[in-house]
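Given next, in structure tokens, is a single chain: the form predicted alone.
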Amino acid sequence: MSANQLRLCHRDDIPEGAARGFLPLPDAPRNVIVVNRGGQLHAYMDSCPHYRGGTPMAWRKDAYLDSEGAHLACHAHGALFDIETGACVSGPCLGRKLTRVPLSEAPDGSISVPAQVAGRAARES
């Protein structure tokens, strides 16, 4: 892993259907979310674009998906998110979208995001 990339979590972490919360630094503000779907992983910053500055979107540790798990959901507002886009389909927050954050996969199934990730979260608090 380059010295540019900030390691989340391994592959098998993060089980078909659910979504986590990951820390991007020990001392980050905010999580990054990752949800699998389809064998497919997309990230988010935990933050709901309802309010300037975001809020987080878990009501405890990794409920990151509303009851059904078919979106991600934000439950201080009630905002339900599409999983492969991050585009607000239901709630407060309609037309905007969460803030994507891009994920690498090394050969043994290491998880990265880039550093400035980390930044993004502390601008985001």
Second form
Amino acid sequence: MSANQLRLCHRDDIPEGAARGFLPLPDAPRNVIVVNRGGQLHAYMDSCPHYRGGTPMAWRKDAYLDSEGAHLACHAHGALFDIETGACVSGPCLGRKLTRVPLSEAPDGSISVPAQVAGRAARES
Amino acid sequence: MRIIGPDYLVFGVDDLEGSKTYLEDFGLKPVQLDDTGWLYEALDGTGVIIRPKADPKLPAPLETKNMLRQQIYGVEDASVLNEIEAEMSKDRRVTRLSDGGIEFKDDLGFELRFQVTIRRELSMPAEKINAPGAPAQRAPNELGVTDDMAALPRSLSHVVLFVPDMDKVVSFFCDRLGFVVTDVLTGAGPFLRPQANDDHHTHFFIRTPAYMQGCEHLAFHMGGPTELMVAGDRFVRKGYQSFWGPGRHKFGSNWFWYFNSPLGVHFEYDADMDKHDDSWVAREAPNGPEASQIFLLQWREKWAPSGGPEGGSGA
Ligand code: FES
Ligand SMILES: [Fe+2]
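Structure of the form predicted in complex with the partner chain, please, following the form predicted alone?
Let us now look at the entire complex, which starts with that chain.
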């Protein structure tokens, strides 16, 4: 893992159809959500674009999906987001998108994100 | 019109089991109503009713995906229901229920029900504090905090709605139902209280596009700021997501702490709200961080200073 990457988890920590939130650093302002859709991992900042600055979306630790597991959901006011694109498909932030985070996977399955992800979040959107 | 405030808010939920766990962990007491409905009540009997979203016992949903299905208001006595029925029947269909309650839609399509209030009168002390210059509120040897202190929601306090047409909703509540505006956050909306309630607000409206219509949050009164902090701290430790707070609002002066929920609205603990009477003149301030709170804090893990730089036990 290069110096400007932060390790979040191992690929096997996110089973197919599941989503989890990870703090890239212990004092980072926002989680990074990692979601596994058909074996493909997608990552977004845990920062709903509805309110200025972005706000956390789960209702309980790792509760980032709607009840059918079909969409990422902001449980503040029920916005739903496409898992593959991060685009809001229903709810208060229609027309906006989650901030995608690029993931790197090491040969051993370690998943990491660029270090600057730990410092951003609250300022964005 | 002697309307007291919300008795129940009714939701048709996506995730019934998750919602049940959430509401109980929030501090509300479950009461099964029938095969498919549960009431989660605060100490005075007010609270939140949940059913699976496809339950035919629920009023029709809003066009948006918001899970709020009905607001149920308590009034002082049956004569108030007659008064409301007479007023509403002028321009809409009002349904009289077998229990005497009445149902109709407001001008924006929100489902409302009015009933003689089910609130039980509470007799419990408010949080007591000691301060120099004032008589002590706690007796000698009476402790302010204990690990097992109770911190349960006492009463459903207020509901906040996203509304596409502010003029319509304000004239409906004020001109037709006798609510008064207590303060206004310009750019967002007004705070309202009904005639039979002296709380700063039972309602706050936020102007939004039509595709957002629904409930923003609901709040329960706690016994004081310490109970609010204790309840919120326990809730975070159970894994729930803080959204905003703890802090203290300016308008209403109430302490607040908001959490995300599986009902797709925020649940708020509030405490120590201002009281008003008809001599109050509404204030106005531009909506924003400055007007929204006198201070804002954020939860963190417990910590304590200990030892020196080489002091061993410090962590
Ligand atoms: S904050 Fe996410 S839907 Fe409102
Ligand atoms: Fe509130």
